[in-house]
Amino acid sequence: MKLSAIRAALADLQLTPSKTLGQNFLHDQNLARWIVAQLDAKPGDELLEIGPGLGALTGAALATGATVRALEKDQRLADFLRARFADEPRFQIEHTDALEFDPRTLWARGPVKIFGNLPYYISTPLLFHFMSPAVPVARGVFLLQRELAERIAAAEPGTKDYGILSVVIGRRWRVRLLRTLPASVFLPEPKVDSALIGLTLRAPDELPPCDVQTFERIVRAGFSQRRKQLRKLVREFLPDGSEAKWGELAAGFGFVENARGEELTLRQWIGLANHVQPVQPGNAQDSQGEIFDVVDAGDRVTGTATRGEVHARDLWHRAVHILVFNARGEVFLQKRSPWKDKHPGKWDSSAAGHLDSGEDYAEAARRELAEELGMSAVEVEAGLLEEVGSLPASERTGWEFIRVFRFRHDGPFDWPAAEIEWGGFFPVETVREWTAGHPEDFAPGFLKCWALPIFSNQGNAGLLIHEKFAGVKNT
């Protein structure tokens, strides 16, 4: 939008720029398509922006002819928005709090590229709200205090801008500062300048991998007080023995004994939180070790096999998948790792697994929960673990025969990363779009047990489930 039109939008809505929600509008057009240009949108991609106020992004995003999804915070500013493009299709206005805006029900749409004009008083938690494993973000382009921006693309270790948010967000984006912006081109002018900057996904093989969960806990830990050495803020993580071997356990990462958190490279970090909990790949399965019971048409054993042979000549084994619901009736799912034989990055259960020779259903069940999502034995046990289907073998479940379960638990959960790389609670109406929107998400045995009637029937699947469970608690 013009200066002009700018001032007479704001006059039409009698509205005076609130520093509270940080309204500063961006009236620069061609700034405007030169920063919509960053997000590589074309037609048919799913955009989602943060605080779009008058809709100077906005216009330039829906010129691409991709699908814009705006939150925005103000309602005279929504309402706006709404009379403004009603006759575009491809247009959605949410009037909430981006904080309060639930980033699952974006898979079912995913993946989306994310931009927005960010107020600086909320950006940080912005960022850590929308940019996480949890959110199908393919790319992010967004204006920032320019302070914060170069805190977040150009800040080294051993700097005051060093901090959890360069950390974290650099182990999986590669972050560019993109330009400078003066405070000239907003209406009303900050009193600080601003800067874009971008954010694509590394690759996948970039960086080492490692066990997400302990690497975002030391980072945090590590950086919680400043001015304190690094060994004393991660000790209660180090493997039994490691802080008396501080000295060679740094000096073999590269870095000195009393180093604080700041001076830590992103490789440095990686190294110490695989030193904490080590990230084995070769572990995600054992294809000779494991010993199946082979079955035949009528699930009746007839002999057994290594793992590698039941998958290789397609032999009838038996299988488990376990579905866990919290309170609220959301289904945890979990991301297979990129290291598994079968369906690797795909989604799947909560917790599945193949039956070890000699052992039952209902023993496998429990077993993996414990070995899958690090429960304990007195968890899985007060859980109330019910058996709710089963299926015959086929080619869409791997030749399994599975049996299908149900349990109730509410997290957190602690699983392995040679084995899943990420998961979360899903309400089951996100799962239900999602797997009818983008079914290649998940794995084909997934989409077996979802489609068996307790989870499939319309309207009721979640309110059946959370009364089941009603009254039942986590030990």
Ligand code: SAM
Second form
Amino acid sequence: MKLSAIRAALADLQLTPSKTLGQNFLHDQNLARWIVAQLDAKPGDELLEIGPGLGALTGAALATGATVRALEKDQRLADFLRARFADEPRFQIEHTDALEFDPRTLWARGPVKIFGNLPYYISTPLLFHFMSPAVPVARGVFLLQRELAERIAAAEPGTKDYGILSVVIGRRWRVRLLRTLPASVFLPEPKVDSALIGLTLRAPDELPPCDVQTFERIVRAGFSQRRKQLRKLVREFLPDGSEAKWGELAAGFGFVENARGEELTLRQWIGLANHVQPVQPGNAQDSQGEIFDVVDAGDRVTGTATRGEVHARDLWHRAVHILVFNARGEVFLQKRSPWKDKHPGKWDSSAAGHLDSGEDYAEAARRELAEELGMSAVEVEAGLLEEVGSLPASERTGWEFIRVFRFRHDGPFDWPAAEIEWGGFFPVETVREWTAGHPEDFAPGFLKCWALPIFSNQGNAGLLIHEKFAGVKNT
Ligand code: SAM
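Switching conditions: you have the form predicted on its own, so give me the form predicted together with the ligand.
Now the full complex is given, and it begins with the chain already shown.
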């Protein structure tokens, strides 16, 4: 939008740009096109814009042929944009606070590219809100206050700009400082310069693997008091005996004994996370010797065989899937780790696994809750495990007789990184839309469980579960 068009629109709307909402409108059209070009958007892509304002970037984004959904907190601007792009079926505007927007709902539409000239007062929480592993983002392009952009994109260990954002965002994203912009390209002019950053996902093998939960926990602890030595801040996370050998440990990672968090590189943080919670990628060969019961067509035990044999000879055997629901009626899904021999990286039931020889279905379900979600025996008892369906063995279940359980727990969970890359609670309606729109995102066993009448046919399985378990508290 040209400066004159912005002035006219503001006068029409009788709108004085709000400082509180960080309203500084971009009036350089070439720049707007250049910024949007960094998204590499194509017809058919799904874009999400945060804070579209009067639509300077929105117009350029729509010109790429992509679909644009925009989140704007100011009602007058949302109404203005609805009218401005009324003839554009690929445009959708929502009057909402972007921090209140539930990004989990985006899974149903597939990966999105996110962009925005972010309101400076909430840029950091917005980045954490949208660029987390719980959100299906393929790329991000953001205009930020220059100082913040440098902190994320260019900060080196040991500098004052280097912080949690640089490390946590940097682990998943390759961040590039694309250019700086003078205040004069905005109306009104902000007091500080701005800069544009571009985020693209790192390749899976670009950095060593680590337990993401542990990594984020120690990074937050390590930066919680910048003047304090790292050793003191992460003490509680260290395995027994490590603190006494801190000097040796630090030397092994290549930092000094009295280092502070801000002195560690990303790789050193990952190394430390791996010391605290080693990742042991499951070796498919190691588990081939596990012993399972083999059953007949009526699910009666007829003998035993190793896991390897059972799978190689398509023998009937047994498995459980557990779907955990929280108080809001949302279901917890796990993203299988990239090292799993079957269906790596796919979304799956909250917990699932084979029965060991001699085990019954409910025992196996309890064991899986403990092993995969880190629950204590007391928690497993309190969650009221309930069998809600079964699936006969077939080629599609991998010749498994499956019993399906539901369980009540609000999390958070502590999962082993070798099994689970990430996990989160999702509204039932979101999972219904997601499984319908992108079944390829899921392990086939979960899709079969989710198709059971109890989850698929009832108006809202989650709500029913919520009522049923009302009053049940996690310990
Ligand atoms: N994209 C426009 C441009 O480049 O000209 C406007 C950018 S302006 C820096 C930030 C925009 O974010 C404003 O339109 C403001 O109303 C909007 N905004 C502020 N807080 C918001 C929030 N919490 N959620 C969504 N939009 C917000």
